[in-house]
Structures are given as structure tokens and as C-alpha cells.
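Just one chain is shown here, as C-alpha cells, and it is the form predicted alone.
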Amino acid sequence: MGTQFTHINEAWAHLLIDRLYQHGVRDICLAPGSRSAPLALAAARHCDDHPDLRLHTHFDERGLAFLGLGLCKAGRRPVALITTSGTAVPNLHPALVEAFQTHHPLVAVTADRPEELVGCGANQAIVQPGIFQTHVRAALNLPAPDTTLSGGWLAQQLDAILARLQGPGRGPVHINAPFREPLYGTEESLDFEPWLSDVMPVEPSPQPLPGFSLHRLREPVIFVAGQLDTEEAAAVLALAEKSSVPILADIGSQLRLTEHPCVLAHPDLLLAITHARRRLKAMHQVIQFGGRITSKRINQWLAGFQGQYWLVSPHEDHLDPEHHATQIQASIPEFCGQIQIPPQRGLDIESLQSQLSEHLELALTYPFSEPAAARIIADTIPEGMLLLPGNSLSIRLLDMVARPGRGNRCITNRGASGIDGLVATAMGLAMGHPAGATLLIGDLSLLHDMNSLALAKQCPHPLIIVVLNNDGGGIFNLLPAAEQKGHFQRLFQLPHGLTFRNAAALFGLAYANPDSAAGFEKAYTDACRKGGVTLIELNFPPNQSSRIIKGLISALMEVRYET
């Protein structure tokens, strides 16, 4: 780093950009503003200095801090978030609630008035620090830059709070910078040696994590994978052949899609057959890696399940909703290579399988439809791709209907399993990974976010959108809402008459409305070999997908073993 500068700010700033990108920041998320301007200015600057390090833009915070979350998840490492003051803070809050409840290392940026502006009726002043309180794992507010406080006294005071961005109490935090004006520097430069003279390299800090002891086994033993990485799901999959364990696995395990003989297909409809929860009956143990299972019948299956539950993750966090697992907080990979588990014997529900996926091929058949169009998505994904299903309907189709396959990483946001922000998570995930993305969205998760399709002139791998247009929120269809006929509508499902032909030409998409099976094939895979972003676009009526899975799971409650 350079010691000539013009100003204090312009000083300040740039180690501040430096400091985040010696502790691992790759990419750095600005939206405009006038009083961030020495962060936008350092940020530029470092940027041309540093080729491995990229700058993103977009007007709308809130769509600017999911579109950070989506290069965290894809790149695996902290990334950055530089705001103006007033209400452009506040709306980073949706993405680092979410950020929070996963671990994922957000930094927020956020510049601010001094603190003599506050309260006074200055303009674009609000209280910031403490804004997100329980939703950072720590925050910073620094006070106004200031020659009398020296470099190494700030390098000190962002690596404090940056070392929270690793080990297993990672997750996003907060620096609070106040800028006083004139916010930009002269033509004169001065020189900041003697002011950056006691800044210090920055030190590794190791975290490891707290040591665990291997409890007694009770056989036979299944495992459930909850929401895990690639790492940590191939050490539960190798334990798992070993010694031969059935995995009930979640669509955000990076197990579920995989095809291998210990993973369960269609776990979540396994589970609606009588006499396959009855031959579950018979496992004395569960051991759970992750969590935050989708399925709702796998949660209701754990909250009765009468043997030895213990819960793996290596975060400290509480993660059964039931609270009667056995919480162990230790790495899944070194859990996994430590304990013992002798050959388990088969659930001998191969018939029950073989009757499952008869029932499953003829419920999406005829007529095209959501859950189809979810299982044309899981066969055809090209390999290398990641797969973000949207909250609501969109990732409960996945987990019940995809066929297990190739194992593409599935990416989701279920930390809060909110519907905003899920275009910009996806535009991140595409642009942080070559190979691209798909999104499976529903229509409302896509008005509620539809600024962000403005980030695909950025996006320079393939995104394919796919958008379920079933009229509002087809969700509720399938929940008790349904039954207030009087108040259904407008209360809960939303009806809003559009379509998103002009949405994708407005911002430049290439865009297609297929309405049969094969003709929606044709038009993913197109996409997919064609690069850019395409919204694909799915009509059907709103009560439709509810049918056919209340049906579906009517047909599966009756199902009995076949000798």
C-alpha cells in the first residue's frame, strides 16, 4: 500500500480496503452514495492494484447484499459490502439475518455522518451503530478519521473485529465509518508514512474447535444430512459406505441429488408410506449432520423418533427445533473420521421404493406442472452447474420430486427461508462460478426482486431463472390458509394477473414461455449450452401443483409390501 494521499479520509479508507483484503476479501459489493465516496474511491484504486480482487455495483442495497451472499456461497469467503449513510444501511439487514443464522462472512461497510451530525436534524443522518445488533457476530464503530489516531491503532481495531469472519463462530459483521467533509482529497499529496509507520502484518488466527467425545452407539444406525458443504457432505457419504448407513438427506445437503445406494431417493415421500416409517422404527440411532431440514415429514419423523438422536455441526448453535437431540459441536469431517460404526444391515424397503417411484412417474406425466417441471430441472442440470431453489414451493418441489443424479451442489437460503432477495443470491452464485447457475423461482419471490434481474449485464456465466407463474403464492395451497375460503385470497395467496415477457425485456434477458414438458426441456437446455441470463418462464393455474401432490401423497399412504 502507498503512503501518498491527499487527506485523511482518502488515508483512512484505503487501509480500511486493505485490511479486508489481507484478511481474505476477493470481492467488494458498493452501491452509489455521497458520503461513502472515500471507501468507493480506495475500493476502485485497490481494485486496479490487485487484479484478484473485483467490484461490484448495483443501486439497490438490499439487492447489493444478497448478490454479496451468493459470491460468499459460491467462493466460499468473505466478501465485502460498502453502503451510503441513512436508509441505505438498513436495507442490508435481510441479507445479514440470513448471513448470520449460516455462518456466511459478510462484512458490511457502512459509511456514516459524524456523530456531531446526528440527532440535529442533519440530513441522511440516522443512528447506525447497533443497527443490526443480533444479527452480526460482532461490530465495529469507528470514530471520524482523525491524524491523532494512528494507522496502526485502526489496523488494530479492523483486525479485532475481521477475525470474526473465521472458525466455527464465523459470520457476518459490521464497521460503522463516519467520514467528515470535505470527503474528497486536494490535488496536493502528502505523505502518510509516518501514519502508517506502526501498521502491523496481519497475524493468522487459528480457531479451532472445541474438542467432543464420542458417545456410545445404539444400532442400528441411520444418518439425516441437513444443510452441509461439499467437504462435509463427502466425509458423511464416505462414513456412510463404510459401514454401509441409510442417509435421509435434504436438497441443501449436496447429498440429496447424489445417486449412491446408502442415499435414500425421495426421502420425503419415503416417509408418507405407513410401512416405511415403520421399518424406521426399527433404527435405535440417528445421527444428524447439519441442519434445517426442508421436509417437513422428515421434521415431524425426528420429533417422534423415540431412540438416540444426536445433532453434528460445528457451530454452536441449537439447531433442533424439537430440543431433544444430543448437540455435538465438532468438525463433520473429523467427526466423521473418528467414530466407529459396524456394517448395518439394510431397511429392506426396496419394494417400497420400486412402488414409490411408479406412483411418482405417473403423477408427472399428465398434465405439465410444477413438480414436473422441478424434475426436468434435477435430470437436465448440466454438470458442474449450481442448482438455488427458491423458498416457499419452489425448494420443497426439488427436495420431494428430484431424481438423484450427478450430485450438482445445490445452494440455498434456508437460514431464514425468507422469498427476498433470491434473483441477486442467484446472480452471485453465476458470477462467482463459471460453470453458472439455475434458480427456481416463484412468482412472487420474483416481483420481490425484480430489481435485481438489472445485474445481468454483470453476469458473465449462465443463469437460467426459472420462474413457477402460478398467480401468487401457490405455497399456501398446501397449508391450513387454504381453508378460509373467505379471506384466502387476498390475505395469503396474492393474485396479481402479470406475466414477466416485458420484465425480461425491459433488462435485457433472453426469455421463453414454453407450456409442455419437452418444450420446457428444449428451452433449458438451450439456455444452458447459450450462455447469459434467460428467465424461463412456467404458467399454470394456481391450485394445480397442490392437487397432484395431495393426490401423490394419498396414493403413497396406501402403498404395502410386495412379496
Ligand SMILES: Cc1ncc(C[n+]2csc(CCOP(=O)(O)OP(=O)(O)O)c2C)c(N)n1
Contents of the next structure:
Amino acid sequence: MGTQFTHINEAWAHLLIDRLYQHGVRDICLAPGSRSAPLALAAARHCDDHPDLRLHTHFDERGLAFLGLGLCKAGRRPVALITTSGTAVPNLHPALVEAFQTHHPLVAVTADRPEELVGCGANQAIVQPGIFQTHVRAALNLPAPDTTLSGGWLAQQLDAILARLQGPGRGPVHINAPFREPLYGTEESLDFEPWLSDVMPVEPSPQPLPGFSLHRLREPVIFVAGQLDTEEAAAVLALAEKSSVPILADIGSQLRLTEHPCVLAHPDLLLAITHARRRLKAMHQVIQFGGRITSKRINQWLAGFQGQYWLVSPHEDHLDPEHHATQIQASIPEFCGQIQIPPQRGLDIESLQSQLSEHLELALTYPFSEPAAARIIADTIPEGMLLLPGNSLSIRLLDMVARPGRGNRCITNRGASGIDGLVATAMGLAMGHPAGATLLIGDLSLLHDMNSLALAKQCPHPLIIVVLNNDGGGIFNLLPAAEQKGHFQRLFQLPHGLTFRNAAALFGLAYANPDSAAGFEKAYTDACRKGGVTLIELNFPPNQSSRIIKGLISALMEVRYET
Ligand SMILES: Cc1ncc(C[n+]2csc(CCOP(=O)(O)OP(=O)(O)O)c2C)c(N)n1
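Given the form predicted alone, corresponding form predicted in complex with this ligand:
Now the complete complex, all chains and molecules, led by this one.
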């Protein structure tokens, strides 16, 4: 970092950006504004000096923050968000909530007016310190830049908060940074070497996890895999393989799409089979890795589980909604490296599994449906491409119907399960991952985040957005909401009659609107091959998928062991 600056504001902003870089930030997401000009200009200059630092811009702060979340998930490193003052700031909140719930390190750097301009009618001035309160791991409210506070002091303040980007308690943090004018620098530059002379290098601050001790393991053992990252999933799979332990894998576990003898196919549907649940009654020990299980039937099964139930997670937060697991705070790879599990006997449910497959094939054959589209994506997604299912039917359908395959990383926003920000998250995933991403999303969720389609211009890698347009919230057809006659459409489903062809045209996206399984498969594989951002719209009757799912579940309930 240089030492020549025109003003303390500039030197202050440069030191702040440099500290972000030194704490591992390689992506900065920035929305325009004047109060944030010192930060924006410092970020741009830092990018010129550091080719591995990328700057992304967007006019909409809500989408910007989800873009940051996607980049953070794709690159598995901290991402900074820079905004101006005023309502730009609370627009970051939804993505910070999501990041908080799942320990993703976002740094919100919000420019602010100095304190003498807050609470006195000055333009674009709101109370910003502490605005994210319960949804950041730490917050720092800086004073306006001042030469009486040395560079060393500023660096120390920043290091203390940025340390929260690592370790088991990691997650989003908020730095509120007021600036007085001038905001754009002045003519003459000064040497700030004396001001910077007490800045110390960044020291690593390892945060070890507490040790763990275990009660005696009971047998037989089954694993449940919740939301895991790739290394955690690999450690769980290696342990399962060593001792032949079956795994009930969530769609966000990085194992659900993996073909492996230990990974049970279609676990959500398997647990609809009465005889399969009876078979699982023989289990005396569950070890669950990670939390936030999507499948309602896995959750129900866990709620009724009578044996010894351990839940292993590196974080402190409780992840057991039924409050009956013994939660063990440990690094999942370390735990898997230490625990000894004697070889387990198989579950002996092959005949149930093969009948499940037959029923599923039948349900997916005709007519072309939302579950059939989810299956086609799982079957044909290119190797290495990321998959982001939206938070309504999309994730549940994929979880039900996806055939185990090449083990593509499936990334979810299941911290708060919002239907917001999914397009921006997918843009972030695709921008941060050369093999690109596929987003499977409902129509209301796409409408919610349409602005983020404007990010397509900045996306250098393939992104395929498949919208399941069932004219409103199709998921409510599976809930008691559907029985609220006379209220269902107006209060829950919200049919809108909109289609997306013109939205694709507005944002300059490639567009396809196939109406058959073969047509969709072709459009999808073509889009993956071609690159760029493609919107594929699939139109379905509003309650078609709920009818298919209900029919499939009742058929599965009758499945018996074949003699
Ligand atoms: C931000 C937010 N608002 C509301 C909800 C509640 N919600 C869950 S699913 C859903 C409907 C989503 O509809 P759509 O995206 O069309 O998907 P579909 O149900 O048809 O699969 C709503 C409103 C939510 N999860 N997040």
C-alpha cells in the first residue's frame, strides 16, 4: 500500500481496504453512492494494484449482498460489501441474516454521515450503528477519519473485528464508516508515512475448537448428513465407507447427488415407505453431521428416534429443533478421524429401494412436470457445475427425485430459507466458479429478485436459470393453506398470470420455453454448452406437482418387502 494521499479520508479508506485484503477478501461488491466515494475509489485503486482482487458493482444493495453471499459460497472466502449511507444499508439485511445463520463471512462496510449530521434532518442520514444487531457476529462503529487517531489504531480496530471472519464463531460483520467532506480527494498529495508508521502486520489468530469426549457408541449406527461443505462431506463419506455405515443425506450435504453404496438414494421418499421406517427402528445410534435438514420425513424420523442421537457441528449454535440430540462441537473432519465404528451390517432394503425407483419412474414419465424437470437437471448437469435449488418446491423436488450421480456441489440458502436473493446468489456462484451454475427457481422467487438479472452482463461463466412457472406459490398446494377455500389464491398462492419472455429480453438473456421433457433436456444441455446466462421458462398447471407428489407418496406407503 502506498503512502501518498490527498486527505486523511483517502488514507483511512485505503488502510481499511488493505486490511480487508490482508484478511482474505478477494471480492468486493459495491453499490454507488457519494458518502462511500472514499471507499469506492480506494477499492478501485486497490484492484489496480492487486490483480487477484475483483470489484463487482450493482445498483441494488439487496441483490448486491446476495451476490456477495454467492461469491463467498463459491470461493469459500470472505467477501466485502460496500454501500453508501441511508436505506442502502438496511437493504443488506436479508443476505446478512442468511449469512449469519450459516456462518458465511461477509463484511458489510457502510459509509455514514459523521455524528453531527445524524438526527438533525441532514439528507440520507439514518441511525446506522448497530442496525444489524442480532444478525452479525460483531460490529464496529468507527469515528470519522481523524489524524489524531493513528493508522496503527485503525488497523487494530479492524483486525479485531475481521478476526471474526475465521474460526467456529465466524460469520458476517458490520463496519460502519462515517466520512466528513471532502469525499473525492483534493489536488495536492501528502505523505502519510508518519500516520501509517505504527501499522502492524496482520497476525493469524487461530481459534481452536474445544476438545470433545464421547459416551459409548451404540450399534447399529446410521449417519444423517445435514448442510456440509465439501471437506466435511468427504470426511463423513470416508468414515461411512470404512465401516459400511448407511447415510441419510440432505440435498445440501454434498452427498445426496453422490453415487456410493453407503449413500441411500432418495432418502425423503424412502422414509415414506412404512416398511423402511420399520427397518430403521433397528438403529440404536444416529450420528448427524451438520444441521438444517430439508426433508420433512427425515426430520420426522429424527424427532421420533428413540436411540442415542449425536449431532456434530463445528459451530456453537443449536441445530436440533426437537431438543433431544446431544450436540458435539467439533471439527467434522477431526471427529471423523478420531471415532472408531465397528463394521456395520447392511440395512437389507434393496427390494424396497428398487420398488421405490419403479414408482418414481412411473410418476415422472407422463405428463412432463416440475419433478420431471428437476430429475432432468440432476441427470444432465455438467460435471463440476454448481447447483442452487430455490427455497420452495424446487429444493424439495430435487431432494425427492434426483438420482445419485456425479456428486455436483449443491449449494443452498437454507439458513433462513428465504425466497429472496436467489438470482443474485446464483450470479455470485457463477461469477466465482468457472464451471458455472444452474439455478432451479419458482416464479414468485424469480419475480422477487428480478433486478438481479441485470448482473448477467458481469457474469463470465455459464448460468442457467430454470424457472418452474406454476403461476404463484405452488408449495402452498401441499400445505393446509390449500384447504382454506375462498382464501387460498388471494392469501397464499398469489397467481399473477405473468410469463418471463419479456424479462429475458429486457435484461438481454438467452431464453427458451420448451414444453416437453425432450425439449427441456435439449434446451438445458444447449444452454450449458453455450455459456452465458440463459433463462429457461417451464410452464405448468398450478397444482400438477402437488398431485404427482401426493400420488407417489400414497403409492410408496403401500410398498412391502418382496418375497
Ligand atoms: C422472503 C420470503 N418471503 C416469504 C416466504 C414464504 N414462502 C415460502 S415458499 C413461498 C412461495 C414461493 O413461490 P414460488 O417461488 O413460485 O415457488 P413454488 O412454491 O411454486 O415452488 C413463499 C411466499 C419466504 N420463504 N421467504
